[in-house]
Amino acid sequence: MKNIFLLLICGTICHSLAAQQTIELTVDARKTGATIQPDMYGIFFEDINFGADGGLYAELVKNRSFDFTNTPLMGWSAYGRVEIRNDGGPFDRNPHYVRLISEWALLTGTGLINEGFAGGMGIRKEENYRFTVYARSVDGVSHRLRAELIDSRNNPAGYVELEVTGKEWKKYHGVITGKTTDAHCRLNVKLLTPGITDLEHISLFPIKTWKDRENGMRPDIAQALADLKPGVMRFPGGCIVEGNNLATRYQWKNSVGAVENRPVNENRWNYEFKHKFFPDYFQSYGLGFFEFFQLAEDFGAEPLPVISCGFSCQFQKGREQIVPMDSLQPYIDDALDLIEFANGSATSKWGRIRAEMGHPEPFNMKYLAIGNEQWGPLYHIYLEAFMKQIRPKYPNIKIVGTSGPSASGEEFDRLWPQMKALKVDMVDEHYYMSPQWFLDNAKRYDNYDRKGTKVFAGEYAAHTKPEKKNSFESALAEAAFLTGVERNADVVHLATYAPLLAHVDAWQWNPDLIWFDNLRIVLSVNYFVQQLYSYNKGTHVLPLTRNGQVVAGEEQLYASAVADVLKKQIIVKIVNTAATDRNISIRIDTAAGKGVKPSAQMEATTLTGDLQQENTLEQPEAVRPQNYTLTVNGQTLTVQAKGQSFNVYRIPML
């Protein structure tokens, strides 16, 4: 007994001096790395989760064009005498409108009402609402037709009444102020007095919108994505880009123009999982590609269209599609088209739209992807047949290829000699894999071709497991990744983590980087991985060894070290995935005249909390990072990372 007591007393101390024991790390300051790409960390819009109508879009009317396929009244509920037309509309390309018939015999009046996105619309009281309607009365008399939100509990939530007059088509618009708060109201449109008229494109939009943009964004969920600062922005897919079929891909012509003549399409989403179904899940295209280069303008981001290479999504197993090579023309026709639309002048054919929707200017957009995660023996023979076309007109465009769905095997290992061989610029990887997969491929790029084709990391996850939380724990092992991402920036260009939103009523995949209600948004803890990364970026790669080694996994400890030379720091991030707390040593080598400013503070930044955390509507701020400062003394640093920690230390230099 005496024996296993002192067993006990020495193996206490030795944790505890272990636990105390200071691990020395080195940063060589002495000659700058690897250039930092200044759009390395960006984000990754795809419409899933509802993240475009009923998300980022700030429209609130579901079905605004009665176009939805065979599903015309589709989000609305008729009353009285109510008709659907498609003969002699306004709009050649939403051809749908309705007819609505009102006699004082009918007790109900005539009417519709619709129900908003996922279970209704979201109204701020004493806001204001921008309701617009194309309308005409089809008998040449005058009819008044209220416009009436009406609350979760049907109550009347304010309302605005027109004047319809005439038979021609004209656009009618007034302001609904908010009578209440509610995320789950609808919008009645009635017919007060006796006659016909018929309505199209029947529209609801707060006036407090992004930059107060008449077709414009959510606010709050804009300035959520602008506060990530991202550097690229990819759209518009993703799995939307090739479509359930080569009908229903993403076909960025139908996305721009008037937004009132922007066909309706089925998105790619709607049935993907046997237990989520949307039948109701559309593309407005109100969100198209100029508000998408708009919105990546606004962010200081590089665009970064992805277009459809002539593949349905290949995930349709036995249905899946491939248009033959020599009807592979048009696709062609659509990439070089879209550079002009981005990049031509405001006198070329798609630059004059691009400057008629009020953009006259250049985007001047130097990134296109062409096709999403394709694979297979035939894609780099389509990819092949763009690049031949591109590259003499625009040379300057860099073009992003791909590795397939998987992050290895077969496919990987087939298809990065194929894009090397075809000496495209990028290509785009993807991985969803467990948080332990994150930890283990920390060194995942340090063997990589330092010359030619770079990587784009354009679609990353951690998924736990049972359940693919947006937990602690998935963004600690992100951000342990990441410092392996850092470290090789001459072989990895950008990075994007995927998928951006989602609806918490109406989402068909997780985790994603920022959960939303009808009035509500969180940040989850990733999103805070990807911010600190972002706005700690630096210029330059520098080496940051413990005993001649990458600190990539050994002892659970993850670390990179950057120069801004702007800023004149020098960056540090340390990420510690063991449960107790790390004392780390930081040296600091530098050339003789430079080295760490004397008595200096030192800003540093950390984010921790319980593996199983998770940021929610109801708990917003579980694990958010905390900021505060440390005394420098000297050139080298003592810091205390704790356990589960991920931490940003910000040197300041001579």
Given for the second form:
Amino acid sequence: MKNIFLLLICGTICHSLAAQQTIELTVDARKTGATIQPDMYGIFFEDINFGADGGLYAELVKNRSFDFTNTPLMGWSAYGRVEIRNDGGPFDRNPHYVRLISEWALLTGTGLINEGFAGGMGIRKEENYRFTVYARSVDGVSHRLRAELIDSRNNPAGYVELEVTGKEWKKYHGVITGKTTDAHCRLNVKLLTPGITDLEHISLFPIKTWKDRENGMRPDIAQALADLKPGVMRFPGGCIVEGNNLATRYQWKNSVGAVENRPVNENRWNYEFKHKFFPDYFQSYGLGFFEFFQLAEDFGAEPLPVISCGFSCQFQKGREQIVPMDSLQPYIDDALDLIEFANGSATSKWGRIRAEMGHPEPFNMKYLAIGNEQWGPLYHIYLEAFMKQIRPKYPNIKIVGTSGPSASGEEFDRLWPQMKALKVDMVDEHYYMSPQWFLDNAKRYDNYDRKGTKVFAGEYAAHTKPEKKNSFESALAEAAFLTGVERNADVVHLATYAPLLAHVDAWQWNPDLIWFDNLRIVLSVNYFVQQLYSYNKGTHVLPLTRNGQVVAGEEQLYASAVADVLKKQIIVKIVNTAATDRNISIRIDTAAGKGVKPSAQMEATTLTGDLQQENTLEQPEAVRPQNYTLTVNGQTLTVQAKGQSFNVYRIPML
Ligand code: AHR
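Now show me the form predicted together with ligand AHR, since the one above was the form predicted on its own.
Next comes the full complex, this chain leading.
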């Protein structure tokens, strides 16, 4: 008892002494260290959590082509006489369409109502929506068609009427102006005149999309991605690259060309988790490889596509499939053709398709990942087969291999040497671990081999317990870990948080970087950590030490420093995971006589909050970075890092 009492007194005194003590850090700015890749911090997009259809992709109609597997009317409620047909539609790869038969005697009329995604369509008052449909009159008589929005209280919320004429399939379009703002509208498409009309690919898009493109993206979500200034964009997955089985793997060739004829595919995440059952989760591929490349270009990010290596998702526990080696060639062709699609001339077979889609210039793709989280005795053999054909033809493409789904363990230890032996350019490491793991791993890369194969931290996020939340606790741990990534920028060339997007009413996996509903968006605290690293990445690593040692967890402090030779800045990042504020002095050692010295003022940013705090749709600004300026006296800067805070100091050098 006595001992505990003494310990408590000592703990309190030592604690307050620690709070008062000034911690001395030194940044050696006498020569710049390893180069930081300009594309180091990026984004990883996967269609999980309704991230594409129902999310970034602005289409409001679910199952617009009536081709959800075995359930062609999913998402629709039909009334009157509606038939599903698959003979003679306009799109061979999406063969189903609907036949509407109406008679005066039919009091209900005939039509069908689309429910939208995650409980409805987000509609805004006074905004315009482009309604399009492919239609033909079966009886040759002109027919009137009304497309009408219905709000969540069943009130009309705007409509347009179209005249369907002639027996040939034609595209019709009209504009509906929203009469109300409502996140849960539906779309009623009704045949107003007696007779028979066929309809296919019924679509509704906001006219206001990202960059005003017709087959466009939700502007608020796309803007949030652009605001990260991502250096690299990995897509389209994740597990959806592999599929539930080989037949449902992501086949990029199905995702290009006319949107109407991109065959719908089952989404890998539709019934992965029993408690998160989404039988209505399909991929329209409206956001396909062309759109991914275009978005990467918009964002100034290097595209990094991932393609199937002939393995379906290995988490399928006994149901996984591996294509026989002697049938692998079509998969390798997919890789070779993708490089041509992205980089080939507009007269090449696949380059022409890109050009016809509106981008004659190449996308200058530099990276290609083959497989996602693969493991087992065969992966390296399959990867080698790809590399044997890609390397001679495209020696400048950097190839990314995998190290399995875990950050360590038997498979990880087996895969790394295999990847090195194959001389892949980067190995994709994934870690979804506890905040404590992230703190404990701040030195993870300090002892990695500095030559040859580099690391791509392709998927990571701190997972809190018991609930996995986008809390400040997780963000702070990620910020601390990233000081170690930054210090080892010669080892880690790329890093992307995962997953990126999640619909609050239709998610399968959390935490996620950005959350949204049908009208709103919220940036998680973790988003701001990513943004602060992206905006303050610098160009070269600078050694930062305390008593000659790296600062990676001792006394709950994590720190790193970079120089930005273009902006003439030194940028210091400090993460204080202790509950108390810390007084810190940062001495900048510059070369004697060179006349380089810190300017009298610096800009700083601090992200701090309670560990449990999260940004939510209701409280989107619970934790936000705060910017301020600080005075600098000579070579040594004195700062106070608040308890539980991530701080970035940008020091202009004169
Ligand atoms: O990011 C979610 C999933 O986690 C990815 O699809 C997969 O690669 C990993 O297992």
